[in-house]
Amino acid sequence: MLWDIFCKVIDNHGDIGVCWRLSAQLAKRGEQVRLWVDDASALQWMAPDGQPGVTVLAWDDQVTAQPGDAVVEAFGCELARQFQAALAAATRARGRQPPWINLEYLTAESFAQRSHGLPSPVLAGPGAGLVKRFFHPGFTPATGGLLRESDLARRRGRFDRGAWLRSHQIEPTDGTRLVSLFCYEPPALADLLAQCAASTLPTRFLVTAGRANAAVTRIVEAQRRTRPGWPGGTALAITWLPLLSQSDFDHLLWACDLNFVRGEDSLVRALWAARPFVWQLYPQSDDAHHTKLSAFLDWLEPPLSWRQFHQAWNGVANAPLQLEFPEWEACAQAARRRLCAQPDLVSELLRLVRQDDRGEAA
């Protein structure tokens, strides 16, 4: 099939990251994909080698291409009016509507299970009379699952941790905790760095480029105004990482003892890594992310210390920052086993689209 996937970039590491993984995985299963995106610049470092079968095209409000066999509207981006009109014309010409999927954001909230697969009639505009279908990624069999490559376990099994660390000028050292940091600006970040600096256990933070780098830099500069050379002479060390491809980001998570992740795509990669992790949700002014976090933690069933760390990291509560994460690992591994027993997102999407294309009830 020929797929049209539409993406508007809000966060270069989020929306486009998910859409690229989806496009690439469809192509690896023999599908052809046109990825329409309003800003594809992040793909230069995120997916520098591209993917055969995926064509990246510029998306603006003048898109008038003939629709393919299936259309995916990612994260409520709303198709251009011209493309909606072309979709309506294609429906009339073919005598059936190409499946139109509204790919939603990832959540463990109960509405995702209730809404997954439901039709949504288009009531106005050039697409009036057509039908979209909700597709909710999720953590249970009643949702659309998570993006998972078919060769992920094989790649993980072949990973050479020492070689990867040395490629980033990090010499593996027994007794040193390696912690990856991919975050926004968590309120507890300064306290975490100070705690690690005062610890008797050496900790090295591998700080990703972008907002995490900027947030840590501000804290380091503030400390150095009173303590020149900080964190030198402490148990804390910092490695500043360049922009990483999606494959190399997986390697980072596999190499570290604890992973701090943010948003949607990196949470899923942390779950597949099955290492202790802390997730920072995108902060929302109405605190809707608090409910979203609570639903995820209820699904994860973490130890109390892990739940409290998540709450503190996301500004939900003044909980203690206890880095006692060895007890978190068993829970992370159990979560991966549960997820691996369920169909992956691409398999579920293919099933729903082919079912829709045959006119069968969902």
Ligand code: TRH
Second form
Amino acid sequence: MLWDIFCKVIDNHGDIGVCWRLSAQLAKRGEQVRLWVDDASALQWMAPDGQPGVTVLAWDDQVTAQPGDAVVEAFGCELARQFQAALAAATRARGRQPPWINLEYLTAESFAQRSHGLPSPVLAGPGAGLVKRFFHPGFTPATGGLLRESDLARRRGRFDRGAWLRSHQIEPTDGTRLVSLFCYEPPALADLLAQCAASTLPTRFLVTAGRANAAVTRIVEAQRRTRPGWPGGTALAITWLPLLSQSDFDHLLWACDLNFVRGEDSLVRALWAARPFVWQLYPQSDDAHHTKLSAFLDWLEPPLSWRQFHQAWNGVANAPLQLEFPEWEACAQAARRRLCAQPDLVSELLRLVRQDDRGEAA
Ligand code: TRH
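Now that the form predicted on its own has been shown, please provide the structure of the form predicted together with the ligand.
What follows is the entire complex, opening with the chain shown before.
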């Protein structure tokens, strides 16, 4: 089938990150994909090799292409009016509507299970009379599942941790805790770094490029006003990473003992890595991320120290930071096992779209 996937980049990397991953995985299963995106610049570092079968196209409001066989509107980005009109015309000409999927953000909240697969009639605009279908990624079989490549376990099995670390000028040393850091500006970050600096256990932070780098830089500079050279001479060491490709970002998570991730796509990657992780949610002004965090923790069923760490990291509670992550390991592995027993997102999407195409109910 020919797929049209539409993506608008709001800020950060999650929207294009998910849309690229989805496009690439569809193409690997033999589908053809046109990925329409308003700002494709991040793909230069995220996916420098591209993917045969995926064509990246600029989305301006002049999109006049003939619709393909299925349309995905990612994260409520609202299809261009011309494309909606073309979809309505194609529906009249073909005598049936190409499936139109409304891909939602990942959440463990119960509404994802209730709404997944439901139809949503388009009431106004050039697409009036057509029907979209909600697609909710999620953590249970009643949702659309998570993006998981079929060759993930094979790639993981071949991964050479020592070689990867050395390629980033890190000598793997026994006894040093390796911690990846991909975050926004967590209020507890300064405390965490100070705590690791004062610990008896050596810790190396591998800090990702962008907002995490800027947040840590501010803290290092503040420390250096009173302690020149900080964190030199302490148990804390820092490696500043460049922007990594999506597959190299997986390597980072596989190489570390603990992963700090943020948004949705890197959370999924941390779950596949099955190492202890801490998730920072995208902060929302109405604190909707508090409910979202609590639903995720209820699904994960972590030990108390892990739950409390998440609450402190997300500014939900003022709990003291206790990095007891070896205790978290078994739960992280159990979470991956549970998820691997469920269908992945692309399989569920193909099932739903083929069902729609045959005119069957979801
Ligand atoms: O970048 P994010 O914070 O994206 C967020 C969320 O998706 C959020 O829900 C959304 O509302 C907001 O953007 C606008 O985090 P996320 O979702 O983890 O996406 C990051 C992507 O960047 C992911 O695909 C991994 C990728 N990445 C790399 O490929 N290389 C890197 O070096 C880094 C740091 C990230």
